[in-house]
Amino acid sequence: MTAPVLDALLPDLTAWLPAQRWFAAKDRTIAAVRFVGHQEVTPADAIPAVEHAVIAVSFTDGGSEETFQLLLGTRPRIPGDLEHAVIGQVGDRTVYDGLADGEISRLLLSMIVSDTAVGSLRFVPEPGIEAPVVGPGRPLLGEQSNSSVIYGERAIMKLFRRATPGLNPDLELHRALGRERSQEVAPLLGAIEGVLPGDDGALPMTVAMLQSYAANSADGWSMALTSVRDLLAEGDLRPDEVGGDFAGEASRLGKTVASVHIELARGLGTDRLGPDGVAAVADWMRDRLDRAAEAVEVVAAQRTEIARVLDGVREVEGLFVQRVHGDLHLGQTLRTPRGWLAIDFEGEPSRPLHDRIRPDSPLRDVAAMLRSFDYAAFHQLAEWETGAEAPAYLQRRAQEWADRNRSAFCDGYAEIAGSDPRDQLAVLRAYELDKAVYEVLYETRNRPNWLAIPLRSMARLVGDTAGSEGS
């Protein structure tokens, strides 16, 4: 399409977008929107046509631009399969989100395993890796800030929907961990390259990526869920004596963590901060939590005895750091019948990519997924009905679970590791503060039901200067 043809579809784009689980400013209104780039990958009059093209979007509260990648099919005519992914109509052509099109995701499959190149758009198949061919794609369901397609329980392929310029984490680390031959992640198998066009020229930019699709999974989340579910269900037993306990799992997900953080740091090496490091990311916390504290009330109200807890970071001489996952939790993981594999290395969506390939601590990643045991403990009880408070002896029983996995997942690593999280307590237990301060932020604006979780942890690492419950 040409720019004129793809003006006349902004209008619908401005309606489309919000109901787009994969867009991130839900709480914003658009003021605008604009094609800021484009590039057909067959010819405009292809059945069904393809083409990708980046967006940016304006909002009405003067904030920064958001900027998002998005394929677009066009037919003449849409068939039935089709009709929920319908953007609007330009000419005598439907256009909708390409994604949803078996037709096309079958063919940008073909063309990266062909090795192609159209216009801007690279199509890049994995060195010595060959990337099955198999029928169309199908839509996975229930992600949010990117778009998959499922290719025969073979491959699965993921579009950023994020536009951002540079190599995105999640390419650049499986690149790497592939190099080291793990075991922990799931092989890559090639991606989609383009260009971001912008006021300093075209940057290169990562559209997609491809990697084995890992058959017969279940994530980590859902996992213990299940699991905390059957320990509130039981009237005396303790978590080591129901069928579901998850302890053995969260020691293997430990051994796992600590496995990807080992071959991380041998692929892409280590370093070690002196003070003026240190003092970075210790005013980096700072920073978040005075962002949190001027939206938050309870945090405001203990913002010293917070910064307290966050400067123990600086108590490390020459703090280790290292490429990290970034963005650890339960629902980043996956129980094969081999074993636990790590998930989106892309880090926090929302932050700059300068800050997301930052080198950082290990226990970054480490605390994350402890407090991903907080909330899979307490999830169900935050769900209660409303107005009321979940009965003593359950919030006594989730909080036994989260002790227990906590622990176990602590003890999994350092048997990997050959050192013990909880024994740099004082930066771990900073770290864990940092997440659940933004977590209360985030629960504030998006699902108050739930803020209890991240309050009470607050509440206790503030707290506990002795530290405890896995930490």
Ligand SMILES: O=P(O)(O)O[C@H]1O[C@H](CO)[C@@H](O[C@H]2O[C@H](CO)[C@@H](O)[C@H](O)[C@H]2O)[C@H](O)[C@H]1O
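Can you now output the form predicted in complex with the ligand? The one shown was the form predicted on its own.
Chain alone follows, minus partners and molecules.
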């Protein structure tokens, strides 16, 4: 489509964006949307026609713009099963979200498999892989920061929705782990690369990533919730006495995360931060605390105490750093029939790319998983906590579940890593509290009903400076 034709879509696009799960600015009011780049994948009169586009969205609060990627499909007549994906009408064509269309996802896969280039877009298979069978994709439904389609339970392609210059860390780290022949991630199959037009010219950008699909798998978050549900339903039994005990899985998960860290260190190197580097990590945590304190009163009220715990990170001489996952939680793990896999190495979605690729302590990932065990333990009780307090005996059971699984995870991690994360308790606690502060802000913006979960942990981490970790 030409620029004037695309511009005709803008009013419909502006109305459509806030309803998309991946639109990561739902708390802001859109002032204007503009196209900053577009590339036809097929001729404009093909049926369906496909176009890749980058949009910049500005907001009435005057803050920074956000850029997003779209894969637009157009057809003269829209089949009934695509009506839900319609964005608007331009001339005699209906424009819709292209990933919803099996014919478009089939085309994208075939272009990757056959190593194609169209204008600024490159469709590249990963060298040496066995090409997946080309067929239509089925959009993944559910909670996602990006948009994925699944090809016959053999491959999954993720379109990154935020348009950021540079190699996406999800692709970069999967590539590095592939070179290490990692058994802890799903093998990478290919990618779509494009360019992001900017003031300084066009910069390379990752459009999409194609990976093996882990069939017959369950994600760690659902498995953990099932275990907690069974425990709370019993009430008078302890976590080690109920059928759905999760500790064995938590320990295996610890081993998997340690293996990923070893592979990332081997493939991409390690470093020791000197005093200035450690001070920079501590300052970074303080900045994040300041931002959370501005937005959330409870954080502001405990600012001094939180800052004291965060300063625990300063207690190490020569902090060991390497590339890490950066946003690990139970929902980023898949239990396959063979074992655990880690997915989604993009880092925290709201952080700028240069922050997400900065080497960090592996304790950041360990701490984030410990936080996730807390989340799973108290998720069911959180609804109570927004109204009345959950009964004390259930809170005790939930805490026992969290302690047992946090401890099992650390045991498993230590067995493979050769060092126990709990040996650096002050640093681990600082990373855990930093994550809890982030989560308070995340829940305030995204899921206020869940806010009680990180708030509770924040209070524990601030109050319990002498307690033992994971026990």
